[in-house]
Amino acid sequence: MALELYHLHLSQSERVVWLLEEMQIPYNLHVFKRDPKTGLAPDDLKAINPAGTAPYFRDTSVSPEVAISESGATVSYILSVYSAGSNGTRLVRTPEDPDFATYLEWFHYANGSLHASISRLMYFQFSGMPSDSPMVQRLRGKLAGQLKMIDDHLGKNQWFAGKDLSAADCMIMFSLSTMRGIYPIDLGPYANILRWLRDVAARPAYRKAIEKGDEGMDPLIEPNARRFTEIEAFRGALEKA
């Protein structure tokens, strides 16, 4: 098969898994283990990526062979080369569809604000900065306010660009599901938000990624997700959160 998928286990690669599921394209998936006491991409990840993260995508039918490590662009790319349009789905959106503009303001929004804010989070929660410090509250916030802005597009729309599922909901389930395990989030508050991730849950191509990529872990779609204790360099932060 042309296409070559290094996927890190409980990470953002999972994005690309679930695309190529929904677009039925033959690729062939390689799967690796977070270290259990780092967290961290294994060695063996690192020898085949040089920034040691995952997605890393290879196309090898074209030549020079193509090679991304970032998930938006291994998304754009594979939409862009191959048919976002088979199997019945619409997965991108063109200038002439009326859906184009809010189509891409959340496909940029996953990595650009979502994944961005959840991520200082982590780290700030990794660092052991105390969870009532003025920076920690102010990021917590802003936050609270990117959640309920979701909520209410969600009220108003079955899918981020409009009535049918596209890729900019690929791009943000794994922030609001997946990463929880990592950062806690309680989505209790928000009700569509929930709705719209047991909706991502019942698509056979995303039980099928979570499947293949994550050994069949249950998707993270309760308003308060189980916690990855089982790696121990998370377990300290998370048993305090």
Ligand SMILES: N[C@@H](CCC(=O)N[C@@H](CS)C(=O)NCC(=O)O)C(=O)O
The other form holds:
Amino acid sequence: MALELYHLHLSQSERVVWLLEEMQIPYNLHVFKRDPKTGLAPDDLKAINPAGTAPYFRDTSVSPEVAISESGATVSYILSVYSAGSNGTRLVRTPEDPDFATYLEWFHYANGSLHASISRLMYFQFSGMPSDSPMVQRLRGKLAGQLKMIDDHLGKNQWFAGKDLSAADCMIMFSLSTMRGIYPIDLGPYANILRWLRDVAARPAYRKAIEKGDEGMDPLIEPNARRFTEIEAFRGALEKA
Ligand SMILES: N[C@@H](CCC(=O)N[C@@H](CS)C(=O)NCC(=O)O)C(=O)O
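If the structure you just shared is the form predicted alone, then what does the corresponding form predicted in complex with this ligand look like?
Now the complete complex, all chains and molecules, led by this one.
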């Protein structure tokens, strides 16, 4: 097996690093740092991935080789082809599992709804749009509703798809942790989300993923997480946020 994962520092490709660490599947990790000025992918990553983003994933053990540049598709591919991982960890749910529909819903909620809301707000923040503008207020209200719904769910379930960790947790984690270094969100009112963040950060595989991909950065699990002001393009907006 030759799995190649191209990961961008402080980015949603951490989802795939974490998944592979949980499943203990051998892979080669190629880490790229964000451009310190623009915060975007560096040219050497853009030269490898035509989409210019991370994650970028290749499975060279099959012919023709597989190449994917969407995190959700990469996670689904790994789960379909290597389902149980080398240590038997089963992070996928199938129609026979009682939590199958819940799993699917949260898996897709990660990028389809939660990250979509946060990244829209992030672009407004970068554009300098005042935080009291009607559009920002409206989106913030929507995000607060989403966080409340997640918090209620995690009040009744230890993990997103019930009592065990699943790939739905791997998909959601980035938006509620590392992403807050780019778009700050106060999670103080959401005790169940904070409990879940602590549970994730206590997992050796998650720690290992962050250690390998983000140079041992402390996971962003506090109610008010640190901000990535070391990146010039983020600094101005983050200092005002
Ligand atoms: N929907 C894609 C998003 C990929 C994406 O936009 N990745 C960001 C990192 S969070 C990136 O590579 N940004 C660098 C750039 O756009 O130059 C996924 O889930 O993989």
